[in-house]
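Listed next as structure tokens is one chain, alone, in the form predicted alone.
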Amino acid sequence: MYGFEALTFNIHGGYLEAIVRGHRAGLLTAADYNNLCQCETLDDIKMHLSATEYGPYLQNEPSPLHTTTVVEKCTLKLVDEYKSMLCQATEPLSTFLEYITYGHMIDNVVLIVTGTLHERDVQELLEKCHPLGMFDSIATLAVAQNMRELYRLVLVDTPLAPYFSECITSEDLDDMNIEIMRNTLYKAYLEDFYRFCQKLGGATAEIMSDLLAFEADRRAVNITINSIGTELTRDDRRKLYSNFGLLYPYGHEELAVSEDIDQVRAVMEKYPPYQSIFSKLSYGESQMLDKAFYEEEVKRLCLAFEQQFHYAVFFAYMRLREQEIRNLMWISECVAQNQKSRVHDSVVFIF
């Protein structure tokens, strides 16, 4: 099919591309951040983001402001451009549309489970789960024991319910246990995506192909340096890594029996589009890989607008904007504790 989308692919999907290009022109450039790293405080980034495409949304905000008002509302004007685009959007692009929020849908499932275990406020974490990740059922999550009531009770009506087969037990639920839930709910997640996309076929087969492996091998990764130390064993280790990816098998079988974060390096740098991260990190760091990862993550997200007729651009503008959240998140949260001299520390540059 690769070659022969020109043909018809406007005809359903030529309208949205257009849009999300269009979009992706609103995202801030290198100057803007510049420009709001020199703040000095939160009212001084409200008034430098009324230029760009976040002034509606902030203007009627009054002072002082708080970092998570501005995180909100700029994750709003994503939610918002979100919600347009899946509106007229025909199959199978609503379905892949629909399936960008299920990452969103298991961190908010994950989230209320950990507050309840910790007898949190439901209303308060409800407030703090991610808008793109809700559904219906959601504030009865806080009544299940264990995997097989969550299921039963809450997610069997949602689109994450084929996702808990491989989680279902009947264990009480502790930190531990939730969060290899997380990671299993992922796994499933993923490797059903990546299905999904093959079956589309053409160019979205092809970039969403190299962006999910890139996703499915920084999961694995982080799994890796997560576990070391705790009781999770080799085996169950290994089932957490998903069936993909660049890393799949043999990286999985050697990162499977890293005992710490140089032997993880070893492991990593025997494939090239890796070599380049790790060599920026000193031996024994990790604190800067989650940015060094962010980093790789977004170059090849630019390039997935190189092409036409696909629908990676959707996933990448949803990633790029997400990105670009956190990068506003942590920025206003260096201006509001005085903390200017990091600001650059976590800010990834999208052009």
The other form holds:
Amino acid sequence: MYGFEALTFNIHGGYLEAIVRGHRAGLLTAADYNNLCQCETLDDIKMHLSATEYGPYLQNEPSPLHTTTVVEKCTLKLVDEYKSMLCQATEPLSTFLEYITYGHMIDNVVLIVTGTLHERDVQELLEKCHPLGMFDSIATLAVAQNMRELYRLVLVDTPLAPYFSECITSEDLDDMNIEIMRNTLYKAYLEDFYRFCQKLGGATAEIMSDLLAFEADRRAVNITINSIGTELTRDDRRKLYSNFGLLYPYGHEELAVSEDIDQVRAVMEKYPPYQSIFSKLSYGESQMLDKAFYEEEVKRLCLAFEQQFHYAVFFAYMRLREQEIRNLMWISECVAQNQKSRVHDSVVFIF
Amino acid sequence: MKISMAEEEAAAVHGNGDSDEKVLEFLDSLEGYLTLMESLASTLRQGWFELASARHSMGVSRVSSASLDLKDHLASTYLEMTQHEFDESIMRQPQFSLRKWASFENGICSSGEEKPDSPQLRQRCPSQISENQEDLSKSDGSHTTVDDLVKKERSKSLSVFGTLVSPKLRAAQASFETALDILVEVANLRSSMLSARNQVQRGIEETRK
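Having gone through the form predicted alone, I am curious about the other one (the form predicted together with its partner chain); can you provide its structure?
After this comes the whole thing, all chains and molecules, with the earlier chain placed first.
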């Protein structure tokens, strides 16, 4: 019953909630970002990060540093924290934590399949995979020729198996099919995660519904914008939208027929939570849309920590760390390319 | 190319009208060359920045070197070089031109042709290409235009990163395409600049004789 989590939550989840709140306190602040934005070289960035929780992960990296190295090492820290929480979690928290990684698993599957289609070396592809999305038989993906084989040989024993029912065909894998597969899998994953959170009930269901609905709506907008001018038909585009969220179903109908960014804007401005996002952009412009969405997401994720005794804090922490890593990647790229004047184009402050 | 050498040469032939004209032509080419180089640096910088924006937007795993296609495929763009006889002497000024998004032309005409020696690049005569473009625009009452096919080729080349890519990646592609055009202009301008410089030097030598 909602409101009575305080009586029983701490028995199994209290310790890990305290741990994750402690981790949250280690997120970089605006002062840290200001220091980082003033760095002249990637070695300066490394020096500033040595005073943060990323220090032990970067201290042994030789110069010259590369932006991919910064991202890789910072991601390792997130993976270590996640694994430490997962191994101490009991049901249903352990399942909840696993759900958080399925998105990365989908990205890794698509990376391996696409790379194999392009005749890349499997070992090279495995090194590029996100560590949170790894599973035992991932290397075997390289032998599949179509989705049916992909499912039968490898994915049937993974958590992604239930998501394949909507996209199993015997068609050979090509770039368009793989893209549709990626988005169909992600749609099925989001809907499944949403149903799982609803089953958990209480504050977890309430807060996660809001966060996942925002994610679904953002994906719908990105799919629409990215498919403008491509061969993806309106029907195929409509099928990639999730069946929940603020935009479902009427917003999706209008997005499916949008042919330019201004039409997308006209659809989104009918929904008050998204009006504020699009009011920051000028007409015809989509460059700053990503940053506007990230800012809104960070605001909602930070609000998740205002309430106790629910699992959404774990999801919020993982997403905030991923945003932090994106920020570090962006700052590193701007410093490496000597474009420091553009560094604030995409950095999203968390605190 | 040293500016001091140009100034010395300019001083040596001062007073000779034709030579002055050649010197001015050389200096104009040099100015155009430097302006183009600056424009090229700026366009490339913009392209790399947009590529970084696309990586930030789409994710590091989607935009990386691991996405590039290692299969044999036709070149989408190739460079044509022609040598023009400038005058009766053995001075030749090479001219460069870019045939962009030519792979659709090769695809259309490949069915009846012999297999070329190189599987990766096909060399085509410009007259054959223009015939093919006419055939293409007249074919079967279809509404497909050359522009639509070029747009399709652009999307195809980006498809290694997925078919639903961010507009930032398309912007990066446009910037690098512009940079390629500028590079060819730079090559042509350099060619004419070297030719003008050679004429000025010949003028100096003749004056000294």
